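Below you'll find only one chain, the form predicted on its own, shown as structure tokens.
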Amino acid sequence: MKLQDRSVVITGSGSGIGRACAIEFAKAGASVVVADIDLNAAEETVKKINASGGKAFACQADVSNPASVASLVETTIKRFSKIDALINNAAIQINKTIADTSFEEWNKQMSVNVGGAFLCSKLFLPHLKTSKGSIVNMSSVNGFFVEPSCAGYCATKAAIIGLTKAMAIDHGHEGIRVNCICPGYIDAGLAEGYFQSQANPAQARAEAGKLHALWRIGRPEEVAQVAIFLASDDASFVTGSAYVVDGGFGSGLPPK
């Protein structure tokens, strides 16, 4: 397998797209830490994967929170011993325009998906120098470009591109790599509660997949093989990249 006697570490990985990525990890043969705010969710993502034969613990972590995130380091390394991969996931998404954005919302977003991408990798890199390991952090197709009243959440996954690519030149010579992957819609997590957010989700659901050019939103398994690839030996010579998986979206057409 791929990822046979690695360690991963995926923050929110207690839903949407962290879980797919949680389980997809463990088909692949690594050991994988679950890590998320909310400690049920994290517990239901492991007993997925032990009901696989894969394997995976669960560890309840704020990555806005420095103490909280030593913590999952520590735990991590006594565990497993080591870290072959971080997949910065977690984030949080305020759907509101810069008008109707609070301080307090503004903060919150800016602090776990960006702050959280920077304090679990400073952290984990002193290990992550040690086994010459990768990171993954979660960006947005909205890193590139906007959609109305969710001015916080691009701002956010515009500066998560920018820190990967900084990361790389920084941290390439120690042998770690850093990428960044920009999923469109998926159906799974944050676009779930949109879709739920409206009227009509399935409706919504249905509109947003004309926006793709493959005429249908992603699946999370789909993100999670392409965060198995930059965290695998196949990608040894891919760094500082933005890998774009959406489908072709805003190039939707209705078809002839």
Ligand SMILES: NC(=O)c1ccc[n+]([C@@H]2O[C@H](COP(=O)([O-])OP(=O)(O)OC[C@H]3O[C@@H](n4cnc5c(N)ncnc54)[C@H](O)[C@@H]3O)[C@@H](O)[C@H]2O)c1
The other form holds:
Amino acid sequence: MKLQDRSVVITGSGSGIGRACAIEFAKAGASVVVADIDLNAAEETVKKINASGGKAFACQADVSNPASVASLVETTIKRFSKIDALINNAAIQINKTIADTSFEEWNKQMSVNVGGAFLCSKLFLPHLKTSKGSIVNMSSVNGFFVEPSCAGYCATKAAIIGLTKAMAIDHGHEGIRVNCICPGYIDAGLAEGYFQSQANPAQARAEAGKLHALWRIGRPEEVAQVAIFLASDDASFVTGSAYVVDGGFGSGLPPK
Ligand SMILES: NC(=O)c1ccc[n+]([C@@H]2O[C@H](COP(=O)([O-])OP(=O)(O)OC[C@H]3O[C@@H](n4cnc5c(N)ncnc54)[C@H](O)[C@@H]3O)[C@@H](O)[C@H]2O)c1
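With the form predicted on its own done, generate the form predicted in complex with the ligand in the same format.
Zooming out: every chain and molecule, the one shown earlier first.
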């Protein structure tokens, strides 16, 4: 198995893409720390993994809180003694223009989406140095291809691409690889939240599919497979990259 004897921490793995990553990483042989602010959701993910013979445990962690991330690091090392991969996936999405976004909302989104990746990366770095491990950050096509009424979110996803490239440069000589994934619309929590924020959610969902060349939105498992590739030795010469997993987002023109 590709990730046999590897241990991985996946933030925001109580639902959506993070949960799919946790399940698929466990199938690939990894021991998984299912970290989420919502402990019940994290435990639900762990149940699914354990039911199919995988190894995982749930840890409540708020990625925007330094003490909480420090405790996540401590628990991870106590349980698995090392970490080989960190998947910075947790995020929130506020669907507003800057005119409608309060300073509190801006700070909250920044501190979870960007601050969370900063804190987890910083505090797991000493252990990743030892294991010559890797980091996979979850960005979005919204990091470079913006859409209306989610300006703050787009800013956080662009910041994640910059953080990825900068960390890859700084830590490559230590044997640490840092990459990010830029998914298109994926059938998971944040896209669903966006559909629900629209006047006609069903129509918004159908229209979102047509923004992609493949004329559908993606499945969380399709993102998880790329995360597994990036965290595995198959990607041993891949660092500083922004992997687009978007079914051809932006090129979904109707056929003639
Ligand atoms: N769904 C999409 O269409 C899509 C597209 C592109 C990128 N992404 C990215 O994929 C990632 C996951 O998105 P999703 O749609 O699966 O979302 P989701 O809402 O289904 O899952 C996010 C998880 O993060 C957790 N979380 C929120 N705040 C947290 C915090 N402070 N600390 C720890 N955990 C916290 C939530 O409890 C939840 O379980 C995000 O980084 C998102 O930006 C999603």
